[in-house]
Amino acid sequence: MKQLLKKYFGYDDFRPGQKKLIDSIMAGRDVLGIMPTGAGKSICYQIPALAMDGTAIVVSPLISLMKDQVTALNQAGIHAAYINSSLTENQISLAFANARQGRYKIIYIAPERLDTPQFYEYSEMADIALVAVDEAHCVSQWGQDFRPGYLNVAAFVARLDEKGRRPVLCAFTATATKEVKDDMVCMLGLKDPNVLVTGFDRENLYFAVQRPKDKMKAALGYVMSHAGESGIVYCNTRAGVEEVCDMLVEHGIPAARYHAGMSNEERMENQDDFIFDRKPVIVATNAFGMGIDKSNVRYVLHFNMPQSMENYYQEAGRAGRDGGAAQCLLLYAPKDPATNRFLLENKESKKEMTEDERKEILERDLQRLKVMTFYSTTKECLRKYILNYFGETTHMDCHNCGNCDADFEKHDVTELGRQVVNCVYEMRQRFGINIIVGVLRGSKNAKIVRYGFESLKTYGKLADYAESTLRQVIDALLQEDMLIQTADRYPVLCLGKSYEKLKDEQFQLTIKTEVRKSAESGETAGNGERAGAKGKIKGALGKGALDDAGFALFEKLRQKRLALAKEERVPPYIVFSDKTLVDMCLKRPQTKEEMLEVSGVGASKLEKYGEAFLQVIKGA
């Protein structure tokens, strides 16, 4: 197993995880791994591919990065091919005779071609050996991407397993609750996997949350104090795709856009700017599905908050793939959760359901977004959040995130927040967030009014305290139980289980407020301070700063690459990664058999390019 990962892929060994599922592979087990973004998931079924008799197929649902992943291993030396629906009708019917005689060790497939009347054929004569799920969280309606085709993958293994040709099935997400899990197992039909969890923590990822006054300019000063590096701006809306990525552009950013509503032909042509680095910014909406594998993303910047933490977390995954420092900022307002909650409310997947599956769904998505709302008010450690959120439970702060960094003051407001519990039930747990902020700051609006809150004995009690004040308070509320948010069209807020802890003496509710406040213009402290491009290089893939002469040959080989990387019609990570460079430049490589020793160089590689790459070293 390790000659072949260091012969295609030109690893001297494997990641965390990555042996004990190969294993269990070839060992003729099903298999559930749920491991990080950039934890090196397709590793653990291409290897096993190369290594077994027969074909191995992989069920994908992303086009873009079947597209990627295909073009890496043919670069590897590897014989790979995909079919879905960007190939024309002629297209499909070559792949599929080309795959009848046997040309292809790895075959990638969209999960609804396997119920057409084609691969039917072909899997009725091919010797498939493995079948591999990516993306597997996709079969589970728990899941935040549900695709009704990936039920045709159980129904396809069955199909084999009745004929005494059972492939070896398995399955890898990166993001999955409890829920999810038990759902893929169920659904896919694996039989007694051995299911392995290397842990959600992607410990180059520097996560921080700000709240803006003005989103545009905290988004545009954030990307310009990148500029040169790639990065990806999540919006919720297509207009809102529209307006920052124009925004952008006004400001000289060389930005791309990408949403449903555009034409295939104008997608693909974005996409490929932004993959090829002629664009290093795209903007994109969190609904739209991008499956790129780009290696050299330095940040994710989310200019609303998403629906969920499934959701955040797998598009703020797409930063640093290649394990260098790399930074998920998200810009919140208090509007974002309304938002959300209009955005899930009009879903159009909601349309073909009966009532009650509307009713179930719509409140596992308010669950979602509640937990979404919480993490983006949070004072505490994000990135303990997120681990916790998803069952890898921690009671450390990580010190490498933008709450950390900050500075915050405690403060005691038990009795403001008995002060807001009685005004809920003075209300009789029958209004919303605004209206008891309003009855308590003594508000004369209309409809408090009208009501006659005026009477209230909770009416004015806390004037003196600014709005944002009460609704961190209330926050604090939510997050302790001690009051819930109906998931009704206009939530109102009620009394939860816990409110009686209030009356303990010895109980104490604390908020926090920051004493240094981040810059607007998007800066964050720690990982994100950059100094030059020297420092960018060094800060993104940490290991072995750079001298000057190391930079300068960094560049040099970068531009060989860009050069190689047009003459081949390829992304330029798919020729050599940011990593591999700075390898090379720390190893500097004088013969072939030295650049074999670099961190990413594998024999096919090293047939293909390492002349060129030695060229250079040897002439800086």
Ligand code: ADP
The other form holds:
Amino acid sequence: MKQLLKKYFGYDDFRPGQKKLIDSIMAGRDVLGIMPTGAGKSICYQIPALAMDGTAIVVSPLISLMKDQVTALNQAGIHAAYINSSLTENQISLAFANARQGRYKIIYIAPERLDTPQFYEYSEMADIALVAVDEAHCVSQWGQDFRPGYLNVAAFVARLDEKGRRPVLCAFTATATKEVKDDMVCMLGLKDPNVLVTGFDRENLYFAVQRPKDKMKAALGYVMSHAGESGIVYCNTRAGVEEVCDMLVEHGIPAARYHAGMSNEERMENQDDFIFDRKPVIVATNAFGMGIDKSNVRYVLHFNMPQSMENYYQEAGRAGRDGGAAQCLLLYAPKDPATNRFLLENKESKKEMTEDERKEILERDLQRLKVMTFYSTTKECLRKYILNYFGETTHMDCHNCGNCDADFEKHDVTELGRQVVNCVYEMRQRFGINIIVGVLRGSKNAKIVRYGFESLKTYGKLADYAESTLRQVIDALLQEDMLIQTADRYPVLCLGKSYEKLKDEQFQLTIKTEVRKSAESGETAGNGERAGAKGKIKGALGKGALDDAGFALFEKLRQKRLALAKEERVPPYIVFSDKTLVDMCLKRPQTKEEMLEVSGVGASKLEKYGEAFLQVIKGA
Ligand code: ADP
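Counterpart to the form predicted alone, namely the form predicted in complex with this ligand:
The complete assembly is shown below, putting the previous chain first.
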């Protein structure tokens, strides 16, 4: 298996989980692999497909994904094809004719096609050794992505089983709650599957949250400091996409845009500009990304806070799929939760539902939004927060995220917390954060005067503290469940179930503030403002390891890659990934044998591109 991995994909070792899944498949046992995006699920069925006699059928939901995978496989010297609605009837007939002759090792197919006469006829006589189901959660009606076509899988496998030719069935997904997991096993007809859940951690991703005063400026600064690198900038709305993209383009950054308000044609063109590295940056709504397999995305910048941790991790996870260092930066503003709330309340898809259903779904959405808001405001290790949320309990700080790297000072704010809770109580749990903070700081705000709040006991009690500090204390109280924020349109603060803990002498409520940096570093801190993305976010792997000469070579290799990709009309990352180029810069191979030592260079690619890249390295 390892030899196949080296020969076709140029990698030396399997990643955690891959080996176990492959061994199981080879032993003839069904598997269910739950692995995060970018963990390397495809290899888990592609290697067995190569090792087994016969053909592997891969059920995949997305046309773009199939196309990308098939291009990559053919590049690696593996005969593969896809059959979906992007082909003409003639092309489909031709593909089936080739398939009947056993020309393909791997065939990607849309789930709906399993139920067509042509496929039926083919599968009656074909030697199908393996059926792999990608994005297997689509079979579950619990999830958001239910796709009825996936129900065809079980019937198809059962049909072969009746004839005594049951192939090994394997299913893969990145998302799985308990319900979805059970559904996958049952609805796909997995037989006593070996279920493997690999860690959700993506070690090469660096997470950071900033709270800039001016998001436009922060985004521009960040993108500029990553000039030439491929990145995705996500915005919550179409208008946001337009605005941010215009701003970047005005400053000379080649950026493409993508949202559902554009014509199909324009969207495809812009997507291709990005995928083919003609434009390094794409500014997009969350409509962009499903099925995008671009491996050299070096950063994902969220201009707004997303609506859930699930969304965030999936979008951010599109960075660094090649395993090289990549960054995931979220720009947070205190008004983000309210904007998201508005978007959730007005979701198109809800129009068809009953009042009760709508209420139930909104409640669930708001719960997810809360989790996301906590992520955006926590001063704890961000990775720990993510992993704990996804059910991987860890107590260790990662020392590789914005919060671990920041210089924080801990402050005991128990007394402040008590005053806040007193104030909420005194105001009968009927007002929102702004008014509470105003009262505590002794504000003369018209509403406060009108309601006569100046006579409250807590009025002006915390007048010496900055507004941002009080907001942080409230964040901490919310996280501790000492306060809760109602889910109304104008959310109010109420006492939470554990507020009594504040009476406990032993209990300490703490917040962290960033230690002010020296003036010359130009970074402001201590007021919740986090700046200087570049300095703070460091690359642990990848290009961070290159010196100036190495970097110069990297640029030359990149040019070569672009030229070759253009000739062959494939995306550059299909030729070689960024990580492979970096490895070339580090190892500087001089011969073909040495070239084979580079991670990501297999026999087929050596044959095709080895010489061209050796020339560049020798000339450097
Ligand atoms: P997923 O489907 O889980 O999101 P992919 O199968 O697309 O992930 O793999 C992500 C990237 O990791 C690809 O560029 C792939 O070539 C690479 N990869 C997979 N397995 C290995 C490995 N064992 N060593 C190095 N790179 C790998």
